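The data below hold one chain only, encoded as structure tokens and taken in the form predicted on its own.
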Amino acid sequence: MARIAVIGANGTIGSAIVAEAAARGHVVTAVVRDPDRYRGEAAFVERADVLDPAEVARIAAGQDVLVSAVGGGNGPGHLALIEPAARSLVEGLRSLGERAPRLVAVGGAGSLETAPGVRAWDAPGLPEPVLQTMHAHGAALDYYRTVSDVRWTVLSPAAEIGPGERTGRYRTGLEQLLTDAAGHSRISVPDYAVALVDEVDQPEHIGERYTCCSL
């Protein structure tokens, strides 16, 4: 049993992570902007601003793992959130020193390679708001890769992530965009949550980004 705080617990991915972690018996704290509106399965609820390192340190203290489900959606607003949140998360955890929990962050698929030297965000015809969010996640990952004094992990989903069943089955990789047996790059939100909480339970990717896809 681990103590896990999930930032962005009201979001689609964040709520699935909370549900998966709680079902496994972990003690989960949902970190949200408006606790009065929270209706999820976390044992505790906290209000915090992910862009405030002092707030990050406060909610991370005493936890075993801090999960950041910040991001998602489209548009320029995420440019002001995703990479700055990564910096705030690291600064807040650094302030805790050896007492800092591990950080597991939800990433994006845009920076995954589809061919040598080609990334998913290089595909023609992508709408500008989608590209902005992809590059925001890419900038956050670039920043994490400069960090060696905080135990971080980033999990990038397949190209498509959305509603679906929880099969509990998936495959993982590192820098290449994965596809399933039919050639599609996709994963359901519940199976993405399974992959992330599996990393919480059995760390295999500290200090690196990995990705997951349906079988």
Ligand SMILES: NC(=O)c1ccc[n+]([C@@H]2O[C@H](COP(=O)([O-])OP(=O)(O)OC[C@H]3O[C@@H](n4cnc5c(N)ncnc54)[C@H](OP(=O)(O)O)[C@@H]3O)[C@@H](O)[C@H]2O)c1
The other form holds:
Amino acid sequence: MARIAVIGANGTIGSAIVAEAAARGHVVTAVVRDPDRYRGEAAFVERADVLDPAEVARIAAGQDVLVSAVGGGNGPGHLALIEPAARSLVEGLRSLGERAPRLVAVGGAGSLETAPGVRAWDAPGLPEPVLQTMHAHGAALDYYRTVSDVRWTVLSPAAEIGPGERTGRYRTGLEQLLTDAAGHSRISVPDYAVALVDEVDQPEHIGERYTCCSL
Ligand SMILES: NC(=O)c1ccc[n+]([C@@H]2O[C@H](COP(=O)([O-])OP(=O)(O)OC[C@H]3O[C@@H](n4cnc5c(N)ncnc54)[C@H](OP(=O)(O)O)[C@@H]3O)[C@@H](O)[C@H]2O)c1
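Let's see the other form, the form predicted together with the ligand, since the form predicted on its own is already up.
Entire complex below, previous chain first.
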């Protein structure tokens, strides 16, 4: 049993991570901006803004793992949030020194390779807000890769992540965009949550980004 705080616990992916972790018996704290709106399975609810390192430190203290599943809505929203959040998360955790929990952050698929030297965000015709979202996650990942004094992990979803069943089965990889047996790069939200909580339970990707896809 681990103590896990999930920032973005009201979101599509964050709420599934909370549900998966709670179902496994972990003690989950939902970290949201409006606790009155929280209706999920977490045992505890805290209010915090991910962009405030002092608030990150406050909610991370005493946890085993801090999960960030924050999202900024549209493309400009992601530009304003994702890399600054990465810096705030690291600064907040760094301030806790050896007491800092691990960080597992939800990432993006845009920086994954679709061919040698070609990334998903190089595909022609991607709308500008999508590109902004992809590059916001790319910038956050570039930043995490400069960090060696905080234990971080980034889990990039497949290209498509959406509603679907919890099969509990998925494949993982590191830098390549993965596809399923039908050639689609996709994973259901519940299976993504399974993959992320598996990493919480059994750390295999500290200090790196990895990705998951349905079979
Ligand atoms: N294929 C892909 O690469 C892919 C696909 C989908 C999603 N994603 C990524 O996955 C992440 C989560 O996506 P989602 O669909 O679950 O997003 P979502 O439903 O929009 O949820 C995002 C959550 O972030 C929280 N948040 C935003 N700003 C915050 C702040 N300053 N402090 C604290 N919390 C804040 C929001 O809290 P409030 O409830 O308070 O507003 C919200 O609950 C995003 O970063 C998204 O880019 C990647």
